[in-house]
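A single chain, nothing else alongside it, follows as C-alpha cells in the form predicted alone.
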Amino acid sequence: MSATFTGRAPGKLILLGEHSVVVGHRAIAAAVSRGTTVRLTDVEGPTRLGESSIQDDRLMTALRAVLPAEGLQVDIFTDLPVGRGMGSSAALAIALLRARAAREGRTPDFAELHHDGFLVERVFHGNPSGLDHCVVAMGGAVLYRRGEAPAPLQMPSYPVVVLDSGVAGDTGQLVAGVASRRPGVDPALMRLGELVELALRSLHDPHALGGIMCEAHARLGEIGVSTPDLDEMCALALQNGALGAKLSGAGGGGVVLALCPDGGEALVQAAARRKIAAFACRLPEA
C-alpha cells in the first residue's frame, strides 16, 4: 500500500478592519473551525492531481512552485466557500506545507510556511498581502498592520455563522474603487480604523461586539463596498438573533460575518428558507 501523509489548515475571515487597514488602520482577522486538508500518496510517474474539491486551472502550477514534479499524487478536501474572502487559497498553500513536512518526518516552522506559502498564494493571486496566509499558518486570532509583522491577539472563540452571497467581489477593482472617491470617504475609513481600536478593548464583550460589527458594516456601505443583499443578510441575520452583523473582505460580494453566541441554528434555518447558503462555524478557530 502506497504511503499517505495529510496536511491541514483552517480557513480566514477579517472580523474588523477592511479597507481601512488600505490607509494605515489595524485590522484583526481570524482563522475559522473550517479549513482545507491536502492528502499526498507516494506513487510511480509524474506528479499529478487526484481528486480535489478546489476546482481552478491553476492548481498544477500551484502544487508544482512546492511539490517535487514526481511520485506524488494530491488530493485535495475543503469545506470552505472558494473565492469568497475566506482563505481558501491560503488554507491550500499551509495545507500542503503541512503535509510536505509530513512526508518529510518534520513539523514546519512559521519561517517556512510564510516564505513558501507565497509561492503558492502568488499563483492565485500575483502579489498577495500575506495577511491570509499569515493567519492561516498562525491560527487564533492576529493584529495586523500593513508593513509590521501580524501579532497574536487574544480573544474568546464565538459562535458565528457566515452566510454567502453566492457572487465573488473584485478586490483589487473594489479597493481602487474606494481609492477613487478619496477624500470624501476619508471620515468613514477614519472611523473604522477607529473601530478596530474600540474593538480591541471589547473583545471579551459580544454585545458590545456585536454593535461595533454593525457601525462597521454601515461605514463600509458608505465608502461604497457593500451591497444590497450584503444589507440584507445583515439584516436577517440581526432579525434571528444575531448580536453583530457585517461584511467580512473587500466587499461587492463574498461573505457576511454574524456574531452568534446561541450558536445561530435559527439564522441557518432562516438562510436556508430564503435561500441563502449558511453555515455555522468557530471565530478564532477554537
Ligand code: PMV
Given for the second form:
Amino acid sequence: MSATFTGRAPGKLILLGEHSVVVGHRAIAAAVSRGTTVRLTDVEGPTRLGESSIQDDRLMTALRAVLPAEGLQVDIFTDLPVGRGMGSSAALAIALLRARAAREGRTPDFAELHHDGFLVERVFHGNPSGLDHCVVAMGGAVLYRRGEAPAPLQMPSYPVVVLDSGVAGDTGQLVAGVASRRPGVDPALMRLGELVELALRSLHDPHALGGIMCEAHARLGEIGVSTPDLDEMCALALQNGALGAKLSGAGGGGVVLALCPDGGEALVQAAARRKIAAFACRLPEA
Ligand code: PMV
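Form predicted together with the named molecule, following the form predicted alone:
Next comes the full complex, and the chain you just saw is listed first.
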C-alpha cells in the first residue's frame, strides 16, 4: 500500500464589503462548514491528477506551483460549488498545502499558507486581493483591509442558506465594470464600506445584521453587480423567513447568502430548492 496524506480546508463567504474592499474599505468574510479535501498518494513517475471533483484546465499548473514534479497522485474532493465566489480555489490551495505538510510530518504555519496559497490563487485569478485564501487558512470570521494583516473576528456562528444562481460571475470583469462607473458609484461604495462598520457593532444582533445585509444588496445593485436572478433569490429568501439576504462575492451570478433565524434554514432551503440549488451551512463554520 502506498502512503497517503490528506489536508482539508473550508470554503468562504463574504458577509459584507465586497467591491468596497477594492477601494480600501474593510470587509468581513468567514469560513463555511463546506470545503475541500486533498489526498496525496506516493506513486512512481510524474506527479499526476487522480480523482477530482474540480474540472479546470488550470489545475495541473496550480498543482505544479506548489508540489514536487515527481512522485505524487493528487485526488481532490469538494462539496463547494465551484466558481461561485465561495473560495473553491482558495480551499483547494490550502488543503493542498496542508496535505503537502502532512506528508513531510509537520503542520504549516500561516505565513507558509499565505505565501504558497497565493501562488495557487494567482493561477486561477491573476491578481486577487488575497482575502479568500487568508480567510480559508485562518478559519472563523476575518476582518480584512487590503494591504493590512487580516484580523480574526469574534462573532456568533449563524445558520445561513446559500442559494446558487448556477452561473459563474467573472470577478475581474465585474471589478473592472465598477471601476469604469466611478465616480458615479462612489457614494454607494462609500455606503457599502459604512455598512461593514455598522455590522461590526451588530454582530450579536442577527435582526440588525439582516437589515444591513439587505441594504448592502441594494447598494451592490446600484454599483451594477447584481442581476434580476440574484434580486429574485434574495426576495424569495426574505419571503420565507430569512432575516437578511444579499449576493456574496463579486456578483453577476455566483451565490446569494441568506441569514436565517435559528431553525429557519429548512423553510428557506425548501422554497429555494423548488427553483435552484440551495444548501444550509453555518457562517462562520461551527
Ligand atoms: O469572487 P469572490 O467571492 O472572490 O469575491 C470578490 C470580491 C471582490 O471584492 C469583488 C474583489 C476582491 O478582490 O476583493
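Residue numbers count along the first chain shown, from 1. No experiment lies behind these values; they were computed from the predicted model shown. We call the rigid core the largest set of C-alpha positions that still match within 1.5 Å between the two forms.
Novice: Pro261: after superposing the rigid core, is there a C-alpha shift of 2 Å or more between these two forms?
Specialist: Yes: Pro261 shifts by at least 2 Å between these two forms.
Novice: Note yes or no: does the Cα of Ile276 move by 2 Å or more between these two forms after the core is superposed?
Specialist: Where the cores coincide, Ile276 shows only a C-alpha shift between these two forms that is less than 2 Å.
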